[in-house]
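Shown next as C-alpha coordinates: one chain only, the form predicted on its own.
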Amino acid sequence: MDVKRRDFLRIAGLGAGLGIGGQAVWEVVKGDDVLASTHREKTEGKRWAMVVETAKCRAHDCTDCITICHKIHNVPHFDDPKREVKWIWRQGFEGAFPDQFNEFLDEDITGGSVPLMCNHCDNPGCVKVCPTGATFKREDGIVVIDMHRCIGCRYCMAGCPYGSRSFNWQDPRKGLDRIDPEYPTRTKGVVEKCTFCSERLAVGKLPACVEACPYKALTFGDLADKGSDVRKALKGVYAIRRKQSLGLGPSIFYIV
(Lines of atoms letter the chains of each structure in order from A and count residues from 1; the text may use other names and numbers.)
(Lines give C-alpha, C1' and ligand atoms only; values in the text may rest on other atoms or scores of the structure.)
Protein backbone atom coordinates (compact mmCIF):
# COMPACT_ATOMS: atom_id res chain seq x y z
CA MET A 1 0.00 0.00 0.00
CA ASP A 2 1.40 3.36 -1.01
CA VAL A 3 0.94 5.84 1.83
CA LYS A 4 1.91 9.44 1.26
CA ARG A 5 3.81 11.26 4.00
CA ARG A 6 0.88 13.61 4.61
CA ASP A 7 -1.50 10.68 5.05
CA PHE A 8 0.89 8.95 7.41
CA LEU A 9 1.20 12.02 9.58
CA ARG A 10 -2.58 12.37 9.66
CA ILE A 11 -2.92 8.77 10.87
CA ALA A 12 -0.21 9.24 13.47
CA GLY A 13 -1.88 12.43 14.63
CA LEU A 14 -5.17 10.60 15.00
CA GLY A 15 -3.50 8.03 17.22
CA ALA A 16 -2.07 10.76 19.42
CA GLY A 17 -5.42 12.50 19.60
CA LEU A 18 -7.03 9.30 20.86
CA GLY A 19 -4.49 9.08 23.62
CA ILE A 20 -2.79 6.06 22.09
CA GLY A 21 0.31 7.69 20.69
CA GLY A 22 3.72 8.33 22.17
CA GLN A 23 5.69 6.01 24.39
CA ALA A 24 2.72 3.86 25.40
CA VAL A 25 2.27 2.62 21.85
CA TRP A 26 5.88 1.54 21.46
CA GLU A 27 6.55 0.13 24.89
CA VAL A 28 6.73 -3.63 25.34
CA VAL A 29 7.39 -4.25 28.98
CA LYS A 30 8.72 -7.78 29.31
CA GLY A 31 10.36 -10.38 27.09
CA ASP A 32 11.25 -7.91 24.35
CA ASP A 33 13.72 -10.40 22.91
CA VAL A 34 10.88 -12.86 22.26
CA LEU A 35 9.28 -10.62 19.65
CA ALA A 36 12.61 -9.57 18.18
CA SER A 37 13.74 -13.16 17.68
CA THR A 38 10.52 -14.77 16.47
CA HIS A 39 8.55 -12.19 14.49
CA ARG A 40 11.17 -11.80 11.77
CA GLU A 41 12.51 -15.32 11.92
CA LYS A 42 11.79 -17.91 9.22
CA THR A 43 11.16 -21.44 10.45
CA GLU A 44 11.59 -24.69 8.51
CA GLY A 45 7.97 -24.71 7.35
CA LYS A 46 7.13 -23.10 4.03
CA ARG A 47 3.49 -22.46 4.88
CA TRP A 48 2.25 -23.27 8.35
CA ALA A 49 -1.40 -24.30 8.59
CA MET A 50 -3.88 -25.82 11.02
CA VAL A 51 -6.67 -28.37 10.65
CA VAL A 52 -9.65 -28.41 13.03
CA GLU A 53 -11.83 -31.52 13.35
CA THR A 54 -15.16 -29.86 14.07
CA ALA A 55 -16.90 -33.10 15.15
CA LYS A 56 -14.53 -33.45 18.09
CA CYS A 57 -15.02 -29.80 19.06
CA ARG A 58 -18.80 -30.12 18.90
CA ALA A 59 -18.82 -33.30 20.94
CA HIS A 60 -16.82 -31.91 23.84
CA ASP A 61 -17.22 -28.12 23.68
CA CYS A 62 -13.82 -27.85 25.34
CA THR A 63 -12.03 -24.54 25.95
CA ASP A 64 -8.58 -25.85 26.90
CA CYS A 65 -7.05 -24.34 23.74
CA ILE A 66 -8.31 -20.89 24.72
CA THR A 67 -7.19 -21.22 28.31
CA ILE A 68 -3.60 -22.19 27.55
CA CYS A 69 -3.21 -19.68 24.71
CA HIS A 70 -4.42 -16.75 26.77
CA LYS A 71 -2.40 -17.85 29.80
CA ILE A 72 1.03 -18.13 28.18
CA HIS A 73 0.55 -15.04 25.98
CA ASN A 74 -0.72 -12.77 28.75
CA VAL A 75 -4.03 -12.11 27.00
CA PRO A 76 -6.13 -9.98 29.37
CA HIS A 77 -9.72 -10.62 30.39
CA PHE A 78 -12.21 -7.78 30.74
CA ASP A 79 -15.90 -8.23 31.54
CA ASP A 80 -16.85 -5.42 29.18
CA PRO A 81 -17.33 -7.05 25.73
CA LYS A 82 -16.44 -3.75 24.05
CA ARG A 83 -12.96 -4.02 25.60
CA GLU A 84 -12.53 -7.74 24.93
CA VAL A 85 -9.13 -9.01 23.83
CA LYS A 86 -9.00 -12.48 22.31
CA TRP A 87 -6.57 -14.68 20.43
CA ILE A 88 -8.77 -17.78 20.28
CA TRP A 89 -12.52 -17.91 20.79
CA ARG A 90 -15.45 -20.21 20.05
CA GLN A 91 -18.40 -19.46 17.79
CA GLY A 92 -21.36 -21.33 16.35
CA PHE A 93 -21.26 -22.71 12.81
CA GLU A 94 -23.57 -20.09 11.32
CA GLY A 95 -21.51 -17.21 12.69
CA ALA A 96 -18.20 -18.80 11.74
CA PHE A 97 -19.24 -19.85 8.23
CA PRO A 98 -22.07 -17.56 7.08
CA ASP A 99 -21.37 -18.38 3.44
CA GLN A 100 -21.63 -22.12 4.09
CA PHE A 101 -24.74 -22.14 6.26
CA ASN A 102 -28.22 -23.05 5.07
CA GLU A 103 -31.37 -24.31 6.78
CA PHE A 104 -31.01 -27.81 5.33
CA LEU A 105 -27.63 -28.61 6.87
CA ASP A 106 -27.63 -31.46 9.34
CA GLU A 107 -27.46 -30.53 13.02
CA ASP A 108 -24.43 -32.79 13.31
CA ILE A 109 -22.61 -30.10 11.35
CA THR A 110 -24.22 -26.91 12.62
CA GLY A 111 -24.53 -27.84 16.30
CA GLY A 112 -22.09 -26.70 18.93
CA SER A 113 -19.24 -24.30 18.27
CA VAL A 114 -15.77 -24.29 16.76
CA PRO A 115 -12.51 -22.55 17.74
CA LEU A 116 -11.60 -19.46 15.74
CA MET A 117 -8.37 -17.48 15.55
CA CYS A 118 -6.25 -15.54 13.06
CA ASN A 119 -6.31 -17.40 9.75
CA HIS A 120 -2.76 -16.38 8.72
CA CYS A 121 -3.98 -15.83 5.19
CA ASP A 122 -1.89 -16.40 2.11
CA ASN A 123 -3.12 -13.05 0.79
CA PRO A 124 -3.85 -11.12 4.02
CA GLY A 125 -6.00 -8.01 3.74
CA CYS A 126 -4.65 -6.68 7.04
CA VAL A 127 -1.13 -6.44 5.63
CA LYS A 128 -2.26 -4.47 2.60
CA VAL A 129 -3.86 -1.69 4.64
CA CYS A 130 -1.28 -1.26 7.42
CA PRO A 131 0.36 2.15 6.83
CA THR A 132 3.52 1.48 8.85
CA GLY A 133 4.34 -2.10 7.95
CA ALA A 134 3.66 -3.11 11.55
CA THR A 135 1.69 -6.12 10.37
CA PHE A 136 3.33 -8.33 7.79
CA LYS A 137 3.51 -11.92 6.52
CA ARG A 138 6.67 -13.89 7.19
CA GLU A 139 8.23 -16.18 4.59
CA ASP A 140 6.70 -19.20 6.33
CA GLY A 141 3.19 -17.73 5.99
CA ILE A 142 2.67 -16.53 9.55
CA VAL A 143 1.09 -13.08 9.82
CA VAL A 144 2.50 -11.16 12.77
CA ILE A 145 2.39 -7.69 14.33
CA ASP A 146 5.46 -5.65 15.24
CA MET A 147 4.00 -3.84 18.22
CA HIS A 148 6.85 -1.33 18.27
CA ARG A 149 5.63 -0.03 14.91
CA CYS A 150 1.89 -0.21 15.59
CA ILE A 151 0.39 3.30 15.82
CA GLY A 152 -3.07 2.12 16.81
CA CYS A 153 -4.85 3.28 13.66
CA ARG A 154 -6.83 -0.03 13.52
CA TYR A 155 -6.76 -0.13 9.72
CA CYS A 156 -5.74 -3.80 10.01
CA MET A 157 -8.87 -4.54 12.03
CA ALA A 158 -10.99 -3.01 9.28
CA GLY A 159 -9.07 -5.04 6.71
CA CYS A 160 -9.63 -8.36 8.52
CA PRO A 161 -13.03 -9.92 7.67
CA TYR A 162 -12.68 -12.53 10.41
CA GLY A 163 -12.67 -10.34 13.51
CA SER A 164 -9.36 -11.91 14.49
CA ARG A 165 -7.70 -8.77 15.87
CA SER A 166 -8.23 -7.01 19.18
CA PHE A 167 -7.39 -3.45 20.18
CA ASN A 168 -6.11 -2.55 23.62
CA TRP A 169 -8.39 0.27 24.70
CA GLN A 170 -6.79 0.21 28.14
CA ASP A 171 -3.70 -1.17 29.83
CA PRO A 172 -4.03 -4.94 29.27
CA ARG A 173 -2.05 -5.68 32.41
CA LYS A 174 -5.07 -4.55 34.42
CA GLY A 175 -6.91 -7.57 33.04
CA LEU A 176 -4.30 -10.11 34.16
CA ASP A 177 -4.26 -12.02 37.45
CA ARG A 178 -0.72 -13.15 36.75
CA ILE A 179 1.92 -12.30 34.15
CA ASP A 180 3.99 -14.94 32.40
CA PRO A 181 7.47 -13.40 32.13
CA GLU A 182 8.30 -15.57 29.11
CA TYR A 183 6.09 -13.50 26.78
CA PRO A 184 5.92 -9.70 26.53
CA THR A 185 2.92 -7.84 27.86
CA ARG A 186 1.34 -5.21 25.64
CA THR A 187 0.26 -1.65 26.25
CA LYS A 188 -2.74 0.53 25.63
CA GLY A 189 -3.09 1.53 22.00
CA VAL A 190 -1.76 -1.53 20.13
CA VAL A 191 -3.46 -4.32 18.21
CA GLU A 192 -2.80 -7.98 18.97
CA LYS A 193 -3.86 -11.44 17.79
CA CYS A 194 -2.89 -15.11 17.43
CA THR A 195 0.66 -15.64 16.15
CA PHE A 196 0.51 -19.43 15.59
CA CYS A 197 2.83 -19.46 18.62
CA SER A 198 5.78 -18.26 16.54
CA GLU A 199 7.93 -18.16 19.69
CA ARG A 200 7.32 -21.89 20.20
CA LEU A 201 7.87 -22.81 16.55
CA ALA A 202 11.26 -21.09 16.75
CA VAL A 203 12.39 -23.71 19.26
CA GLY A 204 10.77 -26.69 17.56
CA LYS A 205 7.54 -26.85 19.56
CA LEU A 206 3.93 -27.04 18.38
CA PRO A 207 1.46 -24.23 19.07
CA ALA A 208 0.25 -24.42 22.66
CA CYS A 209 -3.38 -24.88 21.63
CA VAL A 210 -2.49 -28.00 19.63
CA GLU A 211 -0.58 -29.54 22.54
CA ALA A 212 -3.29 -28.66 25.05
CA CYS A 213 -6.26 -30.14 23.17
CA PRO A 214 -7.17 -33.35 25.05
CA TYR A 215 -9.22 -34.68 22.12
CA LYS A 216 -6.61 -34.15 19.37
CA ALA A 217 -9.01 -31.93 17.45
CA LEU A 218 -6.23 -29.62 16.24
CA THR A 219 -3.47 -30.61 13.83
CA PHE A 220 -0.60 -28.32 12.83
CA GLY A 221 2.06 -28.58 10.16
CA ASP A 222 3.57 -27.42 6.88
CA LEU A 223 0.92 -27.25 4.18
CA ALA A 224 3.62 -27.27 1.50
CA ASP A 225 4.92 -30.65 2.71
CA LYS A 226 2.91 -33.57 1.28
CA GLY A 227 4.05 -35.74 4.17
CA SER A 228 3.08 -33.30 6.92
CA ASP A 229 0.43 -33.98 9.53
CA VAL A 230 -1.91 -31.35 8.11
CA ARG A 231 -1.76 -32.81 4.61
CA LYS A 232 -2.44 -36.27 6.03
CA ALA A 233 -5.36 -34.92 8.06
CA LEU A 234 -6.88 -33.29 4.96
CA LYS A 235 -6.55 -36.34 2.75
CA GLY A 236 -9.86 -37.93 1.79
CA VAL A 237 -12.06 -35.59 3.85
CA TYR A 238 -14.22 -32.56 3.18
CA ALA A 239 -12.78 -29.41 4.70
CA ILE A 240 -13.88 -25.79 4.48
CA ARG A 241 -12.25 -22.46 5.22
CA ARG A 242 -13.82 -19.27 6.48
CA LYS A 243 -15.13 -16.87 3.81
CA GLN A 244 -13.17 -18.53 1.01
CA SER A 245 -14.90 -16.41 -1.64
CA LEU A 246 -12.93 -13.36 -0.49
CA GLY A 247 -9.77 -14.82 -2.00
CA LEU A 248 -7.56 -14.27 1.05
CA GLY A 249 -6.45 -17.90 1.31
CA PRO A 250 -6.94 -18.75 5.03
CA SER A 251 -4.49 -21.27 6.47
CA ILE A 252 -6.98 -22.87 8.88
CA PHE A 253 -9.07 -25.75 7.54
CA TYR A 254 -12.19 -27.13 9.23
CA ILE A 255 -13.12 -30.76 8.61
CA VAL A 256 -16.94 -31.04 8.62
Given for the second form:
Amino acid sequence: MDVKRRDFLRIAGLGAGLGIGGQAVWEVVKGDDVLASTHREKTEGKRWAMVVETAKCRAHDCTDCITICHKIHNVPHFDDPKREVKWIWRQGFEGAFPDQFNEFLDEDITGGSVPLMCNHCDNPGCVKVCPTGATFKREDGIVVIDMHRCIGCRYCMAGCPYGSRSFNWQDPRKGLDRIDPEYPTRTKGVVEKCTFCSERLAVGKLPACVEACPYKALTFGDLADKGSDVRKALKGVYAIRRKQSLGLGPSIFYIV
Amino acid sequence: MYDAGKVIVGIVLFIGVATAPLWYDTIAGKSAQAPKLAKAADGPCVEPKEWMRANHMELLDHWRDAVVREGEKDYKSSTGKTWEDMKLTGTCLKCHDKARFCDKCHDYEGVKPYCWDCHVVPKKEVR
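Give me the form predicted together with its partner chain now, not the form predicted on its own.
Entire complex below, previous chain first.
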Protein backbone atom coordinates (compact mmCIF):
# COMPACT_ATOMS: atom_id res chain seq x y z
CA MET A 1 0.00 0.00 0.00
CA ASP A 2 1.30 3.38 -0.91
CA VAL A 3 0.44 6.05 1.69
CA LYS A 4 1.71 9.55 1.21
CA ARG A 5 3.18 11.31 4.22
CA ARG A 6 0.48 13.99 4.10
CA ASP A 7 -2.33 11.39 4.12
CA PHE A 8 -0.68 9.51 6.94
CA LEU A 9 -0.57 12.65 9.08
CA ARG A 10 -4.23 13.40 8.33
CA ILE A 11 -5.34 9.91 9.38
CA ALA A 12 -3.14 9.93 12.47
CA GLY A 13 -4.47 13.34 13.50
CA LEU A 14 -8.07 12.27 13.04
CA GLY A 15 -7.44 9.13 15.04
CA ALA A 16 -5.84 11.04 17.91
CA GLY A 17 -8.70 13.56 17.93
CA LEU A 18 -11.27 10.78 18.18
CA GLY A 19 -9.30 9.13 20.91
CA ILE A 20 -9.14 12.26 23.02
CA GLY A 21 -12.64 13.57 22.41
CA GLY A 22 -14.38 10.27 21.89
CA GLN A 23 -15.11 9.48 25.51
CA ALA A 24 -16.59 12.88 26.30
CA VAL A 25 -18.76 12.69 23.18
CA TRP A 26 -19.85 9.18 24.12
CA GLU A 27 -20.82 10.29 27.64
CA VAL A 28 -22.89 13.16 26.27
CA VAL A 29 -24.58 10.84 23.80
CA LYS A 30 -25.18 8.25 26.48
CA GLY A 31 -26.86 10.89 28.62
CA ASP A 32 -24.75 10.54 31.75
CA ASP A 33 -23.72 13.63 33.63
CA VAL A 34 -20.30 14.47 32.34
CA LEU A 35 -19.42 16.69 35.29
CA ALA A 36 -17.93 14.81 38.19
CA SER A 37 -20.86 14.74 40.54
CA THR A 38 -20.47 12.88 43.77
CA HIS A 39 -23.05 14.54 45.96
CA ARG A 40 -26.16 13.40 44.15
CA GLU A 41 -25.55 9.73 44.58
CA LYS A 42 -28.51 7.77 45.78
CA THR A 43 -28.86 7.72 49.51
CA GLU A 44 -31.71 5.23 49.47
CA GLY A 45 -34.16 8.04 49.97
CA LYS A 46 -32.59 9.02 53.24
CA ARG A 47 -31.06 12.20 54.45
CA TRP A 48 -30.88 12.75 58.14
CA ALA A 49 -31.34 16.35 59.17
CA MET A 50 -32.04 18.53 62.17
CA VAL A 51 -34.26 21.53 62.76
CA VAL A 52 -33.36 23.99 65.50
CA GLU A 53 -35.98 26.32 66.94
CA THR A 54 -33.63 29.16 67.69
CA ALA A 55 -36.18 31.11 69.73
CA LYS A 56 -36.12 28.40 72.38
CA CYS A 57 -32.33 28.25 72.43
CA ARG A 58 -31.96 32.02 72.56
CA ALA A 59 -34.44 32.30 75.39
CA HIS A 60 -32.54 29.90 77.60
CA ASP A 61 -28.86 29.98 78.31
CA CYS A 62 -28.81 26.20 78.39
CA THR A 63 -26.00 23.85 77.45
CA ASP A 64 -27.63 20.48 78.13
CA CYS A 65 -27.17 19.30 74.53
CA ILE A 66 -23.45 20.09 74.64
CA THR A 67 -22.97 18.50 78.04
CA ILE A 68 -24.63 15.20 77.15
CA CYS A 69 -22.96 14.99 73.73
CA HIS A 70 -19.49 15.62 75.05
CA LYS A 71 -20.06 13.27 77.95
CA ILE A 72 -21.23 10.20 76.04
CA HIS A 73 -18.76 10.66 73.20
CA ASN A 74 -15.71 11.26 75.39
CA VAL A 75 -15.10 14.71 73.92
CA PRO A 76 -12.22 16.19 75.90
CA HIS A 77 -12.20 19.63 77.45
CA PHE A 78 -9.11 21.81 77.20
CA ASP A 79 -9.02 25.36 78.49
CA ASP A 80 -6.64 26.56 75.78
CA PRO A 81 -8.94 27.69 72.94
CA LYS A 82 -6.33 26.74 70.37
CA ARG A 83 -6.57 23.12 71.50
CA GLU A 84 -10.32 23.10 71.96
CA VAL A 85 -12.22 20.01 70.84
CA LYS A 86 -15.96 20.39 70.29
CA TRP A 87 -18.85 18.56 68.69
CA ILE A 88 -21.58 21.06 69.57
CA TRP A 89 -21.09 24.64 70.60
CA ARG A 90 -23.09 27.84 70.95
CA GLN A 91 -22.53 30.98 68.96
CA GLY A 92 -24.26 34.33 68.45
CA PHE A 93 -26.35 35.11 65.38
CA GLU A 94 -23.71 37.10 63.52
CA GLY A 95 -21.07 34.44 63.94
CA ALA A 96 -23.43 31.63 63.00
CA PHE A 97 -25.07 33.36 60.02
CA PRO A 98 -22.61 35.98 58.77
CA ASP A 99 -24.32 36.31 55.38
CA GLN A 100 -27.79 36.76 56.90
CA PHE A 101 -26.80 39.47 59.33
CA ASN A 102 -28.69 42.40 57.91
CA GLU A 103 -28.92 45.97 59.08
CA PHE A 104 -31.54 46.81 61.70
CA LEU A 105 -32.25 43.19 62.52
CA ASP A 106 -34.36 42.92 65.60
CA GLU A 107 -32.62 42.10 68.83
CA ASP A 108 -35.28 39.41 69.24
CA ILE A 109 -33.66 37.54 66.38
CA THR A 110 -30.00 38.35 66.84
CA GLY A 111 -29.81 38.13 70.62
CA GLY A 112 -28.54 35.13 72.53
CA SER A 113 -26.84 32.22 70.85
CA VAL A 114 -27.74 29.11 68.90
CA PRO A 115 -26.28 25.58 68.96
CA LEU A 116 -23.95 24.76 66.09
CA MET A 117 -22.58 21.42 65.00
CA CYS A 118 -21.54 19.51 61.90
CA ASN A 119 -24.06 20.26 59.15
CA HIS A 120 -23.75 16.81 57.54
CA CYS A 121 -23.79 18.52 54.18
CA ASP A 122 -25.40 17.04 51.13
CA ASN A 123 -22.28 18.01 49.20
CA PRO A 124 -19.61 17.97 51.87
CA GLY A 125 -16.47 19.97 51.19
CA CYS A 126 -14.51 18.02 53.79
CA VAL A 127 -15.08 14.71 51.99
CA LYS A 128 -13.77 16.08 48.71
CA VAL A 129 -10.45 17.16 50.15
CA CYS A 130 -9.70 14.17 52.37
CA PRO A 131 -6.66 12.51 50.79
CA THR A 132 -7.13 9.12 52.45
CA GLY A 133 -10.88 8.70 52.16
CA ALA A 134 -11.07 8.72 55.95
CA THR A 135 -14.01 11.09 55.96
CA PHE A 136 -16.93 10.05 53.85
CA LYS A 137 -20.66 10.45 53.45
CA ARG A 138 -22.73 7.46 54.38
CA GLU A 139 -25.72 6.20 52.45
CA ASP A 140 -28.01 7.93 54.94
CA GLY A 141 -26.32 11.30 54.45
CA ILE A 142 -24.27 11.34 57.63
CA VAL A 143 -20.70 12.54 57.19
CA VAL A 144 -18.39 10.50 59.38
CA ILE A 145 -14.68 10.09 59.96
CA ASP A 146 -13.02 6.69 59.87
CA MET A 147 -10.46 7.29 62.61
CA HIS A 148 -8.48 4.29 61.44
CA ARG A 149 -7.67 6.08 58.22
CA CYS A 150 -7.32 9.66 59.44
CA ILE A 151 -3.75 10.83 59.11
CA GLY A 152 -4.33 14.20 60.76
CA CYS A 153 -3.55 16.38 57.74
CA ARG A 154 -6.42 18.76 58.61
CA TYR A 155 -7.39 19.35 54.99
CA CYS A 156 -10.98 18.65 56.02
CA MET A 157 -10.80 21.41 58.61
CA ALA A 158 -9.75 23.81 55.89
CA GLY A 159 -12.49 22.44 53.64
CA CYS A 160 -15.25 22.90 56.21
CA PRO A 161 -16.60 26.46 56.26
CA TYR A 162 -18.51 25.83 59.49
CA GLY A 163 -15.61 25.14 61.82
CA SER A 164 -17.27 21.88 62.78
CA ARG A 165 -14.07 19.92 63.04
CA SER A 166 -11.50 19.81 65.81
CA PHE A 167 -8.00 18.47 65.77
CA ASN A 168 -6.50 16.51 68.62
CA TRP A 169 -3.25 18.30 69.30
CA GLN A 170 -2.63 16.08 72.29
CA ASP A 171 -3.86 12.86 73.82
CA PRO A 172 -7.57 13.58 74.32
CA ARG A 173 -7.68 11.36 77.38
CA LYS A 174 -5.79 14.08 79.22
CA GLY A 175 -8.83 16.30 78.86
CA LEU A 176 -11.33 13.77 80.18
CA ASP A 177 -12.41 13.45 83.79
CA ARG A 178 -14.06 10.15 83.12
CA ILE A 179 -14.21 7.92 80.07
CA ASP A 180 -17.50 6.45 78.97
CA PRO A 181 -16.60 2.84 78.14
CA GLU A 182 -19.47 2.61 75.65
CA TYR A 183 -17.74 4.90 73.15
CA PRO A 184 -14.10 5.01 72.06
CA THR A 185 -11.98 8.06 72.68
CA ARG A 186 -9.87 9.49 69.93
CA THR A 187 -6.11 9.59 69.79
CA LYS A 188 -3.58 12.34 69.32
CA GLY A 189 -3.36 13.43 65.69
CA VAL A 190 -6.87 12.78 64.37
CA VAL A 191 -9.74 15.10 63.53
CA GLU A 192 -13.14 14.65 65.14
CA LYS A 193 -16.65 16.06 64.95
CA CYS A 194 -20.34 15.39 65.47
CA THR A 195 -21.54 12.07 64.00
CA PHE A 196 -25.29 12.74 64.30
CA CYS A 197 -25.07 9.97 66.90
CA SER A 198 -24.77 7.31 64.20
CA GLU A 199 -24.14 4.72 66.93
CA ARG A 200 -27.47 5.59 68.56
CA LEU A 201 -29.35 5.70 65.24
CA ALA A 202 -28.07 2.18 64.58
CA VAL A 203 -30.01 0.94 67.59
CA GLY A 204 -33.09 3.03 66.92
CA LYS A 205 -32.42 5.91 69.30
CA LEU A 206 -32.52 9.62 68.56
CA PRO A 207 -29.34 11.70 68.77
CA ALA A 208 -28.44 12.42 72.38
CA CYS A 209 -28.73 16.21 72.03
CA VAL A 210 -32.28 15.94 70.69
CA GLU A 211 -33.24 13.69 73.56
CA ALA A 212 -31.52 15.82 76.19
CA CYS A 213 -33.00 19.20 75.20
CA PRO A 214 -35.43 20.20 77.97
CA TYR A 215 -37.22 22.71 75.70
CA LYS A 216 -37.62 20.38 72.69
CA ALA A 217 -35.76 22.89 70.55
CA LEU A 218 -34.14 20.23 68.38
CA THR A 219 -36.02 18.04 65.92
CA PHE A 220 -34.40 15.17 64.09
CA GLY A 221 -35.60 13.20 61.11
CA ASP A 222 -35.33 12.19 57.49
CA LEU A 223 -35.66 14.99 54.93
CA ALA A 224 -36.53 12.47 52.25
CA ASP A 225 -39.59 11.32 54.18
CA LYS A 226 -42.46 13.78 53.74
CA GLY A 227 -44.08 12.69 56.97
CA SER A 228 -40.95 12.97 59.09
CA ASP A 229 -40.64 15.21 62.11
CA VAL A 230 -38.18 17.53 60.40
CA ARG A 231 -40.40 18.03 57.38
CA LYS A 232 -43.32 18.78 59.68
CA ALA A 233 -41.19 21.19 61.68
CA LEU A 234 -40.26 23.04 58.52
CA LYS A 235 -43.89 23.53 57.46
CA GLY A 236 -45.18 27.09 57.72
CA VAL A 237 -42.02 28.61 59.10
CA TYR A 238 -39.01 30.39 57.72
CA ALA A 239 -35.86 28.39 58.29
CA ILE A 240 -32.35 29.36 57.31
CA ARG A 241 -29.19 27.33 56.94
CA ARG A 242 -25.65 28.41 57.63
CA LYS A 243 -23.72 29.86 54.69
CA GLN A 244 -25.92 28.04 52.20
CA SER A 245 -24.68 30.23 49.35
CA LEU A 246 -21.52 28.14 49.44
CA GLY A 247 -23.52 25.29 47.93
CA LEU A 248 -22.58 22.55 50.35
CA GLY A 249 -26.20 21.80 51.21
CA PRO A 250 -26.09 21.85 55.01
CA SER A 251 -28.66 19.64 56.73
CA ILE A 252 -29.22 21.69 59.88
CA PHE A 253 -32.11 24.12 59.60
CA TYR A 254 -32.58 27.08 61.93
CA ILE A 255 -36.05 28.48 62.39
CA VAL A 256 -35.56 32.19 63.09
CA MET B 1 50.51 -11.97 64.92
CA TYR B 2 51.84 -9.80 67.71
CA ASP B 3 50.28 -10.27 71.12
CA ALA B 4 48.29 -13.21 69.81
CA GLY B 5 47.40 -14.32 73.31
CA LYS B 6 45.94 -10.97 74.33
CA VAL B 7 44.06 -10.54 71.04
CA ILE B 8 42.51 -14.00 71.14
CA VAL B 9 41.55 -13.67 74.78
CA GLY B 10 40.08 -10.24 73.96
CA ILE B 11 38.02 -11.65 71.11
CA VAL B 12 36.76 -14.52 73.25
CA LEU B 13 35.86 -12.10 76.05
CA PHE B 14 34.09 -9.76 73.65
CA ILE B 15 32.01 -12.56 72.15
CA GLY B 16 31.18 -13.79 75.63
CA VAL B 17 30.00 -10.37 76.81
CA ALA B 18 28.12 -9.61 73.60
CA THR B 19 26.17 -12.86 73.75
CA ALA B 20 25.70 -12.77 77.51
CA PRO B 21 21.94 -12.10 77.34
CA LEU B 22 21.44 -15.26 75.31
CA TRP B 23 23.50 -17.34 77.72
CA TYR B 24 21.81 -15.85 80.69
CA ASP B 25 18.33 -16.63 79.38
CA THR B 26 19.33 -20.17 78.43
CA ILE B 27 20.80 -20.90 81.85
CA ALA B 28 17.89 -19.24 83.65
CA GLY B 29 15.56 -21.29 81.46
CA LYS B 30 13.63 -18.27 80.22
CA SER B 31 14.39 -18.39 76.53
CA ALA B 32 11.90 -19.37 73.84
CA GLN B 33 9.07 -20.00 76.22
CA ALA B 34 5.81 -19.45 74.47
CA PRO B 35 3.61 -17.08 76.45
CA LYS B 36 0.92 -18.70 78.54
CA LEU B 37 -2.45 -17.27 77.72
CA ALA B 38 -5.36 -17.04 80.07
CA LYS B 39 -8.22 -19.27 79.00
CA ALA B 40 -11.30 -17.63 77.60
CA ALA B 41 -14.06 -17.07 80.11
CA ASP B 42 -16.61 -18.35 77.69
CA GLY B 43 -16.68 -19.93 74.29
CA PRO B 44 -16.63 -20.83 71.55
CA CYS B 45 -14.66 -18.22 69.62
CA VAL B 46 -16.13 -16.59 66.51
CA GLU B 47 -13.81 -18.69 64.37
CA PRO B 48 -11.76 -21.85 65.11
CA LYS B 49 -8.91 -21.27 67.51
CA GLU B 50 -6.12 -22.21 65.11
CA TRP B 51 -7.44 -19.91 62.44
CA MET B 52 -7.82 -17.06 64.89
CA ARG B 53 -4.27 -17.49 66.13
CA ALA B 54 -2.95 -16.85 62.64
CA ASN B 55 -5.55 -14.47 61.24
CA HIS B 56 -7.18 -12.49 64.06
CA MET B 57 -5.57 -9.25 62.91
CA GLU B 58 -7.01 -9.62 59.44
CA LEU B 59 -10.39 -10.44 60.88
CA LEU B 60 -10.33 -7.28 63.00
CA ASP B 61 -9.15 -5.28 60.02
CA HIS B 62 -12.10 -6.57 58.02
CA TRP B 63 -14.45 -5.88 60.91
CA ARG B 64 -13.47 -2.27 61.29
CA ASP B 65 -14.11 -1.58 57.63
CA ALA B 66 -17.38 -3.50 57.70
CA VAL B 67 -18.65 -1.63 60.76
CA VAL B 68 -17.35 1.87 60.14
CA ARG B 69 -17.64 2.08 56.39
CA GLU B 70 -20.35 -0.41 55.44
CA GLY B 71 -22.50 0.04 58.51
CA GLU B 72 -22.74 -3.70 59.14
CA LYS B 73 -23.22 -5.08 62.61
CA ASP B 74 -23.46 -8.84 62.42
CA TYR B 75 -20.63 -11.21 61.64
CA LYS B 76 -21.42 -14.42 59.82
CA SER B 77 -18.85 -16.91 60.99
CA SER B 78 -17.48 -19.75 58.88
CA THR B 79 -18.83 -22.01 61.60
CA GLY B 80 -22.31 -21.00 60.50
CA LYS B 81 -23.15 -18.98 63.56
CA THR B 82 -23.97 -15.28 63.36
CA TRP B 83 -22.42 -12.97 65.94
CA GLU B 84 -24.03 -9.69 66.80
CA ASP B 85 -21.99 -6.65 67.66
CA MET B 86 -18.94 -7.23 65.49
CA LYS B 87 -16.30 -5.35 67.46
CA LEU B 88 -13.49 -5.91 69.94
CA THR B 89 -15.50 -4.93 72.97
CA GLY B 90 -18.64 -6.58 71.63
CA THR B 91 -17.20 -10.05 71.13
CA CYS B 92 -13.49 -10.65 71.87
CA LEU B 93 -13.33 -8.89 75.20
CA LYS B 94 -16.52 -10.50 76.43
CA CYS B 95 -14.46 -13.67 76.94
CA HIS B 96 -10.84 -12.54 76.89
CA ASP B 97 -8.91 -10.30 79.21
CA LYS B 98 -6.66 -7.84 77.44
CA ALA B 99 -3.78 -7.95 79.91
CA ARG B 100 -3.77 -11.72 80.27
CA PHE B 101 -4.58 -12.65 76.70
CA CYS B 102 -3.90 -10.03 74.00
CA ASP B 103 -0.90 -8.42 75.65
CA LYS B 104 0.85 -11.70 76.40
CA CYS B 105 1.58 -12.53 72.78
CA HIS B 106 1.91 -8.96 71.62
CA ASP B 107 4.56 -8.24 74.24
CA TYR B 108 6.38 -11.47 73.43
CA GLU B 109 6.38 -10.72 69.72
CA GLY B 110 7.14 -7.06 70.23
CA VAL B 111 4.10 -5.90 68.26
CA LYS B 112 2.36 -2.76 69.40
CA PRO B 113 -1.20 -2.61 68.07
CA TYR B 114 -2.68 0.84 68.60
CA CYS B 115 -6.26 -0.35 69.12
CA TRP B 116 -6.18 0.86 72.70
CA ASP B 117 -5.16 4.40 71.91
CA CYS B 118 -8.86 4.95 71.22
CA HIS B 119 -10.81 1.85 72.16
CA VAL B 120 -11.54 1.59 75.84
CA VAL B 121 -10.57 -1.54 77.70
CA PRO B 122 -13.62 -2.67 79.64
CA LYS B 123 -13.19 -2.10 83.35
CA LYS B 124 -14.85 -5.34 84.25
CA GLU B 125 -12.18 -8.00 84.74
CA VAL B 126 -13.01 -11.09 82.76
CA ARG B 127 -11.44 -13.96 84.62
